[in-house]
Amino acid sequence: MGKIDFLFCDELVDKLKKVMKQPICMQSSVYYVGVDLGTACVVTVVLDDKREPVAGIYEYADVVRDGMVVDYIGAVEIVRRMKEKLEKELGIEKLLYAAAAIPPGTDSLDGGAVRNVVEAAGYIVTSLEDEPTAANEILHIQNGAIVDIGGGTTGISILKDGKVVYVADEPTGGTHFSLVLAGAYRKSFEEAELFKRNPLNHKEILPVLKPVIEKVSVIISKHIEGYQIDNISLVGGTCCLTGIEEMIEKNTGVPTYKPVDPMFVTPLGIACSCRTEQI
């Protein structure tokens, strides 16, 4: 098997990129809005009628831990601030329709929870996905495994033919990360996280890393064991880490490929996965 061709992801993600820092301002019949509640990190992605970028956002906070919302009011008024924001940046008195996504196998648990914060915000949510499966809505995987490593937990889904077959998360991802360099360098964990955002770090950062990353090569490995995966697809921002294909490659014994910018993905495949009817 070739290398994965991400082209049309990472060209979507260099959109969404610039329009986040300069929205584009226009007549859309209709706006299709994702919102991400991540551990770390709560984004919020606008695309127009066409499906192409417009607006984006994106702020660190700690309203949700290992994939669970632990900070109702808070997730709310961030993603109210949110839409608030773009609704005054694009010129639209409102922003209507909105997707979110939730890690897999967790909606019994918190799907309820997640659609809630996003409609208390002011929207009306017309999808609700798992994460690594509104990825591929931007990825466009036929045949293999996309795992989407947050900042809580890490989320499998695996693919057939274009379909979902089936669907696993554990906790286990960025938080950990950040609290193992905590430790390693005597940091606070806000320092740490800090520490470990910057790409400056990360050849530094990657051996101390290295349990951590085969501890998520274990999770991965045991749920993709019995299935013919042809490749892992990696996402989510705590991918952004330099070298952690390549080590997960090695633990796996499975080829693993990630986009250029994995952090945006799945926002994005939460907004392409947006509809104008409520479900």
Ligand code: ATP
Contents of the next structure:
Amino acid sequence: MGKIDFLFCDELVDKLKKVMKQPICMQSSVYYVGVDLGTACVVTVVLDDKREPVAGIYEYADVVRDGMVVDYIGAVEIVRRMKEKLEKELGIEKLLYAAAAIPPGTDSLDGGAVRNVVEAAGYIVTSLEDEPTAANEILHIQNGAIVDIGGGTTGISILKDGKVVYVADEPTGGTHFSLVLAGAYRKSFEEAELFKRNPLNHKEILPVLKPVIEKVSVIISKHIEGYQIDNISLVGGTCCLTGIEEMIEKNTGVPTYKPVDPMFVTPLGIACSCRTEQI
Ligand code: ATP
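For the form predicted in complex with adenosine-5'-triphosphate instead of the form predicted on its own, what are the coordinates?
All chains and molecules follow, beginning with the one already shown.
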């Protein structure tokens, strides 16, 4: 098994980051929207009829915990505000269709809430996949594991011949990393968050975060056991941490890779899963 090729994903994420700064206001017959309601971050991505990114926006928010919507009104307000801003930026009257995603295994518990938020914000919901399946819309992994380490949770999905055969989600993520840093450096949670996100601090904080990365690795190992996994692909904002891939590879014994910027893979994948028929 060679190194995973993230070229397609990396190019798409690069385009998204450019249009987040400067949207492309070209005419499109249809727009596909992806809404990622995360524990730490809410992201909306807009693709044109060729499924190229034309606009995008993100905001750190506290409306979801451990994959569950805890502030319904707040979540609706953020998604609606983002929708209006994107419509204005693109010079269009109305973004119609949107896809959303939920952490693996939470569909019976909370899939309805995520869908309701996106609908209440004014979209027609056309897809509701689990997050790793959405991420694979642009990763294109055939065999292996996708591990999405977000703000509140770590989602694991196992792929065989391009199909998801197992999913799991556990409540450990970037928020716990920030809590560890807040304790170690005697900073507030907010200060620790910002300190952690600065790549210049990554070399210094990696040894401090070792125990929590070990915990994530144990979670991964537990779920991939028995599946003959020979590669792990990391996505989610927490995997922006420089060197996390080497630590997870060492701890799990499985070759581990990540795209250039793992933060926007799932939101882009969600947008790619958007269709034009209501589900
Ligand atoms: P979840 O998937 O658990 O619901 P989410 O979708 O909000 O959460 P992401 O947007 O994938 O999660 O990631 C957010 C997390 O990534 C936060 O904990 C944030 O601190 C962390 N993060 C973002 N950028 C960086 C960075 N450069 N370095 C380290 N951590 C980062």
